[in-house]
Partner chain sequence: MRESTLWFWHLIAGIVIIFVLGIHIGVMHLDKIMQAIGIMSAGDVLSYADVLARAKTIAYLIIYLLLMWFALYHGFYGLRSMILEISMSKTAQAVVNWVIFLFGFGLAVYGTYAIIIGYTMANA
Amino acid sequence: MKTVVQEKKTRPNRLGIGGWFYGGKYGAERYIFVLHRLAGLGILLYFIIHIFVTGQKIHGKEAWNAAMSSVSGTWFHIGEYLVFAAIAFHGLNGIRLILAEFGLVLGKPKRPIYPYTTANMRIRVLTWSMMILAAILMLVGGYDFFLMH
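Going by the form predicted on its own, give the structure for the sequence I pasted, one chain, nothing else.
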């Protein structure tokens, strides 16, 4: 009877938490991935704070007014814009990831014939298109947040 011993192939985590922020050979897409994570965590933090603040309404009008006065002012307005920017970036990058994950931008697999082509350029065009669209959305939102109000 043979026993199969599988060696566990693990690589030590040499970078630690710094590995989150190191693009390495992946370049810009890796940094966009890190920003996507950070934006998601920021949006989650905002939702937790939002639920806590709006939950103060059940304690009466005075608690509600105290909670609302604590979340007003210039810094809060800047924070609201940062949440808006995070949602714009996270949403558009999420659409890009969904399109790539379902293979809608990769095309159908086919037999490799020289000269070989890859889907990298199609993905990069989509990536930069979404980032430019996110930047335009952030600029328009910034105009509305800071100049219209």
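From a predicted model like this one, the values you see are computed outputs, not experimental measurements. Numbering follows the first chain given and starts at 1. We call the rigid core whatever largest set of C-alpha positions still superposes within 1.5 Å between the two forms. What changes on going to the form predicted together with the partner chain:
The two forms, fitted on the rigid core, differ between these two forms by 2 Å or more at the CA of Ile17.
Let's see the other form, the form predicted together with the partner chain, since the form predicted on its own is already up.
The text that comes after this line covers the one chain and nothing more.
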């Protein structure tokens, strides 16, 4: 039997780079998704630099202290806090995304009797719970970063 290799038909991305930011009239989650990616990119950039900076430990104490003093000061401290805040947001939102991906917050199927709720509305409760948790983590982290150090 001959198998037909089907050409994958995809529509071109009409929005281009604008699609990274523009989500039209989709809900809060669509724009949280944009923030999720921005936070992810920020964390990735920090992480790449972090590998090289902390890698200096293999060159001895002087190299380590030099590396540490090159990434210190008020602005770096604020930058580190921003990375912490990005991780709190990205991680908690990520937990929601993984739960949704595996269908754990979709609810049981039932007869749609008006006024019915949709899966999106059930997920929205989780969305804002995660955002509140992230805000609490950012406050706790801010207390440690700026008031205890």
